[in-house]
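Here you get one chain, nothing else, as structure tokens; it is the form predicted together with the partner chain.
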Amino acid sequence: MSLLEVKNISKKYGATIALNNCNISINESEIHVLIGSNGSGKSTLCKIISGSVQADEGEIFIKNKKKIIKNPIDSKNLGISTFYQELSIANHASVEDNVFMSNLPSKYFFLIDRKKLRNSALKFYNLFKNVAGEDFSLSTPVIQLREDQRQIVEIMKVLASNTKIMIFDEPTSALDKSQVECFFKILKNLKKQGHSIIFISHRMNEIFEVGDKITILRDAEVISTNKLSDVDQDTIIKRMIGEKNLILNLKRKSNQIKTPALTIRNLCGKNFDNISLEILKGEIIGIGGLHGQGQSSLLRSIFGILPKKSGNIFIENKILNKTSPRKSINYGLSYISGDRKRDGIFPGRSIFENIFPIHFYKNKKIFTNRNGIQPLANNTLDLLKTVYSSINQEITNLSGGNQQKIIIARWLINSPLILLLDDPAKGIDLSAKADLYSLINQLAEKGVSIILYSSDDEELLTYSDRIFVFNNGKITKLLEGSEKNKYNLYEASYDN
């Protein structure tokens, strides 16, 4: 019988549809895997079930009774606990305190029963004792732990709640092999005891090892639910991709001059290791793979937002020693991030203010000369087919796609030589994407060199000349010519 059933759930964030009419049903004693490419709606679905996000429409049933979940406390009371991808732990509190934070054992009404807490926590600590690595004890504040150890704490937290339903949203992303094995043993045990588990992972072998059923999501919709024994890796990947698996090639006038614009030699930094690549003038290089394998960090290090540990960056033939955004801008580099909220927009400010900072810097302006430079902005924005009523409009009143176009225009106004695109089309609608990429193509034709990282594999395959596949901070494969198809890309990305 189904323990948890989600019916017709939809959720929108502004113009972006995160979930569209999703149905899913989880049985008792079942490990139910959710899979889908980035942004397909897995995390949103989990957050709706756990109460930290409110759905716009739809219903949740537990044991066939309709329940309303307004916040995480409701969800916990209904027997649901969640491993959050971004972790829900308090940095200054110790491991054991975190594990039982929402349900600390007490004595004399209000005191924490330390003995009981220690004993209960020890049970979960012992599960991971042998794999957690050094400096991991129950009294350590989690701020001192490594990423994998912090994930283990979040896992312990879910286990300690001992609820009938447990949701794990990418619990293994930082864990090593032995830690994952240990975790899976626990999961299988829980299943035997009758718990229902929702499990999200990007690693194919993990899914087949523990999963009973698999639900595949694509573009905010549920595509299919199957027993894992009825499907194979091939089918899953094909369903995640959609039916087509064409060899996608760029129809762009080849205008590549065979001189390198940017050369990277043995670059090491945060989250990536020993990366070497070379970009020719007018070339679009794709860097692909699963999300968070070091692609973004590489681009940030080149631009000088993150420090590099070692290795060299050459622009044409000049070596770029100490990197900083100012220096990079002087050298003609541009960095466009898809995380426009974090790295791009000045929220609540006008389009004018959002579009001109680079122009002001490069031309050493003191006064803004609003009327004088307005045509410049209008031209660039028209090139991107941006929809806006006036340049004094607040940027936050535009749709996500148009906001992103303004950020892109910011970097194009002063004709850059090298574009670093860090998932530039994240969360924008299809027509905006098309406008964006047609412009990128035009720029490449004019001789601008582009490094493109995209979480949308189709974009990557369509627009880049060559694709370097990243896995765990290293380049594992170079796809060129006819190799450049989705199947190869997925295989290289999901292989661990």
Partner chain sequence: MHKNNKNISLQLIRNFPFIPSLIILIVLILLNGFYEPNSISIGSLVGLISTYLALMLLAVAQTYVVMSADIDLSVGGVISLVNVSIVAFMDHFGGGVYVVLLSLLLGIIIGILCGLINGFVVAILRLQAIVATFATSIFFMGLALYIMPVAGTPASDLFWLTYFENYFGIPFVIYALSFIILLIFFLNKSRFVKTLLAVGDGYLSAFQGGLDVTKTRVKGFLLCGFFSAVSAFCLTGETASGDPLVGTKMTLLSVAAVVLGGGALSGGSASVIGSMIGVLIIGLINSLVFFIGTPSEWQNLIQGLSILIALMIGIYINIKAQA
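Would you mind generating the form predicted alone now that we have the form predicted together with the partner chain?
Keep in mind that what follows is only the chain, not its partners or any molecules around it.
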């Protein structure tokens, strides 16, 4: 019997189609897997079901009755709970407080009943106590926990809700093997008890171990729904990418110099392990794989934003000891993030003030002739086809794409040797992307070395000379030449 059914669900964000006329049915006592590439619509679909995002069109039915879900409270009242990729736990509260945050037991009308809370939380703590670690307890503040332990707390929150329908969006991404095995036993028991589970994972072994059915999404649409016993890994990957992309092998003009610009040897850090690669002068190296597999952490560690645990970084055969952003800038490295709000713009400041801080630092300038340096900015902004009215214009008055061009101009003014691009085209329109990658190609032709991480697979395949595919913080495959195609990229990304 169908417990949950969504019919003709569509969602747009401006011109971007996040979901297009999607239909899916979840039966009672079923673990239903959703799979698709980055941006295929999986998370958007789950957010619509859970009430955190509103659909533009379509209907939701629970036990064949049409329901209106306007917010997460509506969803919970209808028996739906959700584990989100972005954890929603309170860092300074204890584990037990987080597990029952939305339903804390009380006494005397306003005081928390600590004894009742502890007894209720013990049930879920005991499920994980043998795999969570000795430093994991119900009284521990969440801020003191490791990433895997924080993920367990989020899972416990969903389990404590005891809803009939549970949605888990990448719940195992930070868990080790023993923790995953424990979690899967819990899911299988929930299924026996009549619960229905929507499960999103990129790990093929997990999908086949725990799933009953699988729905594949591509380009915001549902491609197929099958019993997992009726499909294999190869079929799933082919449906995810589409037949037209099976032998896609895009090329770009390359002008490499056979001299290493940057060499990384056995580098280990947060979210990545034992990374070794070499980039030549004038080469564009792509870093591929699903989002959150250590790509951004690697780039931030090379630049010195995050500390490295071990390993070596060489720039033109000179070892870079004790990395820091200041040292990296002095060595000719530049880091451009797609998260301009976190890593880029200075809100409330002018374009001029946003462009020149790196220039002032590298040239050790405190005072300068504004008229003398302004042409540097104008020339670079013209190359990027930036639309602005005045160099004195406040940066937040620009479009997102033009803000990103300002950030890029900041680093290009001083002719970098190595560009670290951390999803630089994220959230900008197609025209701005075309301008950005046109300039990136020009820089590579002039001998600038570029490491590019992009959540857009087409960008990686089009502009990279070679692609290192990441999976669980490690390089699983190097794609070059005829192997640089979408099928091989997906196969390595979703490999066990």
